[in-house]
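Okay, so here's just one chain, in structure tokens, the form predicted alone.
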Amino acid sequence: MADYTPKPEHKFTFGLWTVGNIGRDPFGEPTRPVISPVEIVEMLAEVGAWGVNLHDNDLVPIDATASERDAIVAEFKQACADNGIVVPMATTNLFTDPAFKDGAFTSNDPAVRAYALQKTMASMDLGAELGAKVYVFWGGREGAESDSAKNPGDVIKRMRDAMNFLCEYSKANDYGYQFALEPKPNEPRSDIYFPTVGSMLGFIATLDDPDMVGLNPEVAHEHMAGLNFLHAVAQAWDAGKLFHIDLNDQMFGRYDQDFRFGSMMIKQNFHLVRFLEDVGYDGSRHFDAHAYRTSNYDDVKEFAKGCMRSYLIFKDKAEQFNADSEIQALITEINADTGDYDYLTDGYSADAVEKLKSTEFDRVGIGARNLPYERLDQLTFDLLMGVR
């Protein structure tokens, strides 16, 4: 029997806003009482998590005085130290307060844009004080309901100016941050700017220091738009931009459900974990998910345990997949290579062009070749269902 006990090397993290979620939704009042950040840290230590992440106002109220802020942070740091919990990632809440009703860095109001920079710098100071090395940006209000109201060309420039400014602030203070931009296709604005991994990669390439900026893709965000999250993660990884990842679960085409990891899309999550483990992803495995609104805090603990257990089960299944002789034989058959076209791997050359043009291909034979994907997919299903 495999051991599915979470360990520090798994780097499992949760946000203060996840296990501390009080069960409010747009149609209903809270179903759980508020618990403090210290209580959340103690809960995460109890269930075996490695770290906790936070928005600035998850910990420090937006209207806290300087002395109140320092007392809150000191108590939180002590709780983390006492419970062996680290803070690997921090971010800024630029979406809850009415000041950000029309965006933060992309707002039409220059005072809002300036306030967003100020608030983010203070939040970066907080994250650095807590030891965070990844800084996430989710532009929850960076969008529009009417394109009559905003020029998207101006929006792109405003966002670029903000990222360039904050990169320099991090460097000036030797914070050593990696910035991770978090794309989302829709909700809570009608149209969110930079909605996908691909659009964020294109934007990052235009920054003054693109090496400092990467991505924080999230399962639910890609699934909301019916996209394949694994493909987005692979693209981010290939670009060297997978700085952080948000794990949860989500049915295609629904509102942002943020379900427990592994609770819905079993095959998709298996292939995701297999990819992360096979390529050697070494960052946090962050669960940006919420327990059902029907749960009390005892059940919230089961939710947190379930996220980590599901990941470890998928990891175990990935190892079985890689060791399964029949599955691997099929993969070898599908990827059979005689080496006849290895010359193309060296890229373009006059010799390659001449050789390629002179090659006679058996088009009919190529088209008739069997690719046993049905068999391979069924074997994958059988493995996941525990009947192999």
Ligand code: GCO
Contents of the next structure:
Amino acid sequence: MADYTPKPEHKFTFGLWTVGNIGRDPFGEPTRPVISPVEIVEMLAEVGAWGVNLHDNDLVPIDATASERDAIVAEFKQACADNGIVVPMATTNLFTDPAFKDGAFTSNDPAVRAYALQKTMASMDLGAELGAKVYVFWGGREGAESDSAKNPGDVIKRMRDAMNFLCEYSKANDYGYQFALEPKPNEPRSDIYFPTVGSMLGFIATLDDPDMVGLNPEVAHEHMAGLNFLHAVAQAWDAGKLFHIDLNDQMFGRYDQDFRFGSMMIKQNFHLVRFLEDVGYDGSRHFDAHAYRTSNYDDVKEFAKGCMRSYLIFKDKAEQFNADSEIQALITEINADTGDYDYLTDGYSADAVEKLKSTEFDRVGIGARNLPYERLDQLTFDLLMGVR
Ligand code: GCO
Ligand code: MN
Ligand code: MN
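Please show me the structure of the same protein in the form predicted together with D-gluconic acid, now that we have looked at it in the form predicted alone.
The next block holds the full complex; its first chain is the one shown before.
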């Protein structure tokens, strides 16, 4: 029986807002009492997590005085140290306060855009003080209900100006941050700008220092857009941009569900974990999810343990998949390569063109070739169901 105990090397993290979620939704009041950041840190240590992430206002109330802020931060740092919990990522709440009702960096109001920069700089100071090296940007309210209200072309420029400004702020203060942009297609706005991983990748390439900026893709967000999350992650990885990842679960076409990782799309999550482990992704495995509204805090602990346990089960299954001789034989068969066309991967040349033009392909034979994907997919299913 494999060991599914979470360990620091797995880099499992949760946000203060995840296990601390009180179960409020647009239709109902909270079902759980508020628990303090220190209690959350204790809970995370108890369940075996490695780290905790936070928005500025998860820890420090938006209207705290400077001395209140310092006292809260000192107490939190002590709790993290006492419980062996690290803070690898920080972010800014640019969505709860009514000042941000029409966005932050992309608001039509220059005063809101300026306030958003000021708030983010203060939050970057806080994150740096706590040791965070990844700084996430989720544009919760960077969107619109009506395209009469905002020019989407202006929005792109405003976002670029903000990112360029904040990159310089990080460098000027030697914070060493990697910025991780988190796309989401909608909710809470009708549309959110830069809705997908592909869209963010295109935007990042237009920044002054694109090397400093990457992605924080989230399972639920690509699924809400009806997209294949693994394919988005693979593209971010290929671009050297997978700086962070938000793991949770989500049915296609639903509201933002934020379910426990592994609770919904078993095969998709398996292939995701197999990919992350096979390529050697070394960042946090952050669970941006929350427990059902029906849970009390004992069950919230089960939720948190479940996220990590499911990840480790998928990891174990990925190892089995890679070691399964029948599966691997099929994969070898599928990828059979005589080497005859290696010359095409050396780049374009007149010789290559000449050779290719004079090649006669057995088109009918190629079309008649069986691809045993049914068999392979069923073996994958059997393996996941534990009957192999
Ligand atoms: C959401 C988002 C957020 C962000 C968080 C960190 O759908 O609400 O996923 O949870 O990840 O604000 O930036
Ligand atoms: Mn989300
Ligand atoms: Mn998220």
